[in-house]
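This document opens with one chain alone, in structure tokens, the form predicted on its own.
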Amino acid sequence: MEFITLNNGVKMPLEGFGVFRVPDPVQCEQAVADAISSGYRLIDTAAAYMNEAAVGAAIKKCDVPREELFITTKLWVQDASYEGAKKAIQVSLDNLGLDYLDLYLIHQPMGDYIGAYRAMEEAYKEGKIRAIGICNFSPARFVDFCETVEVKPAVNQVELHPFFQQENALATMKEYGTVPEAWAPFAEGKYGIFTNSILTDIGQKYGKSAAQVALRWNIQRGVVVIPKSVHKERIDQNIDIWDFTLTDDEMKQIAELDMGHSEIVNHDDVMFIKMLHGLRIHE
């Protein structure tokens, strides 16, 4: 595994294991489990994933000191306030059984997520939290809330994968020091991703398949990549990812497949605006 230095210090490991989706608190705390024994030390979850509990679960099983363990959850748009910040906080320390998480993001830049960061602000402060950052800023909202805040974000978690590179977002996040991560990496099996003749090619170059290929770039790119399975094979396959490098002239090959826009969401329809918001994840 290799890692990559946040802007403040902080060794944040270059892949993890995502657990979107994975509702089922069984399935979710063995996936975990097997993450971890695959040798994932980075575990990403969030609030409105439901599944904080079962990370807990697993973690508390495990055998891996926590000191070597990057646990990061998520901010939900309900509690995208001060006060509702500060609680939130302590409810996901508490259903994951932590003392500290290594990050906690905003999920999405919508209610009051300025005095949401002031409150993460103050828990970075008091070492409640090793790292703060945020999710699906776009360029210009990202420019914005960095000129903003006081501690500029360690992370900015958006969408990217070979068909939506966003080359514009990742220099603008280098600007300030912001590293990027991948939500997505594998684009959620759309654009028949596993078996793109490009990828897959370059694949059997190296013994792997396209799914690690696409891993790889993004990683060579200096992007965390977080994928997720519940299948013990594709958790093995999937870190399996660090004996090899793709040649400058392979990175330009995939960057011809970008597309420019994405077709899994839409951060600027109105309906999924409301949507979001009408999503309560507690009373």
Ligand SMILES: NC(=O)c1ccc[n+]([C@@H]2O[C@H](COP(=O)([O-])OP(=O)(O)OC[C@H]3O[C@@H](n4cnc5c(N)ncnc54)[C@H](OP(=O)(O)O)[C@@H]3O)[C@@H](O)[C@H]2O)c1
Given for the second form:
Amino acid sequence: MEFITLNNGVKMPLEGFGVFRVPDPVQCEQAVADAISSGYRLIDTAAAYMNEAAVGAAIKKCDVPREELFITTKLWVQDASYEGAKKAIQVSLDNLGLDYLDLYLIHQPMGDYIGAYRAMEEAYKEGKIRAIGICNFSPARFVDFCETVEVKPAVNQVELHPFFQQENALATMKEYGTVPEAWAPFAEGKYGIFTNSILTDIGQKYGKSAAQVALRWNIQRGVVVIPKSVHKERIDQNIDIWDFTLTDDEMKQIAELDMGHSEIVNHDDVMFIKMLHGLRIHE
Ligand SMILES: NC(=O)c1ccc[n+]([C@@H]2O[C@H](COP(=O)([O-])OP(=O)(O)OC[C@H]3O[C@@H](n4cnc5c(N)ncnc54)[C@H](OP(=O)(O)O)[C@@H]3O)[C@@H](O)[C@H]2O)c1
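If the one shown is the form predicted on its own, what is the structure of the form predicted together with the named molecule?
Then the entire complex follows, led off by the chain already shown.
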């Protein structure tokens, strides 16, 4: 495993394990246990995934020391305010059974996220969180955010895969020392990514799958990846990406796959924003 150093000196693994859409606690705990035994140390959950307790159970039972793990969770829209975030941080810590988080992210650029971030800055300064950041901030919103807050975000977790590469967003994050983290590094399985001929042809040369090539490509752009799987053999496969390097020509071939837009989410879609505001995770 390789690491990237965040803007506050904290070291973050370049690859982690995501648990979005794994609501069943038994399956989630098993998947996280499998991931940790495969060598993953970063686990990416969120209050809205409703599986923090299952992630916590796997952490508690594993034999890896807490300081070697890197646990991320996220603040949901419903709690996006100063008081809401103060409570939500403690609820997530309690759900996970932890006394500190490695990374805490604002899940969506919605609600009073500036107020929420103030509570996160306080928790960061108190040592309850080792690094703080955001998700889904488009370049203009990201710049506005960075120019407003005191503690610059360590990470911006956004959709990044071969079909939506967002080079402009990466350049803007670099300007502010923020590390990009890819959600949906496999485009959630869309566009035939696992059988795409450019990715499979490149993979053949190294004895790797299209999935492994897609992860490697993001890592070589300095992007942290958090692939999700509930299948042990895929969990193993997805972390077996540290023994090969894509050439500049192969990176350029993958660059050709960029569609320049997302077909997964649209933060300018009125119905999508209303839907997220309506998604309540507690009373
Ligand atoms: N901040 C945000 O707004 C946000 C949004 C979305 C996701 N995320 C985070 O990013 C993580 C990853 O994104 P994601 O879960 O949406 O999608 P993803 O990782 O791009 O894709 C997951 C899909 O790929 C399949 N898969 C995994 N490895 C495979 C392999 N080697 N071969 C073939 N199929 C494979 C999985 O199936 P099986 O599970 O059946 O193997 C699942 O259907 C999430 O889990 C979450 O932690 C964050």
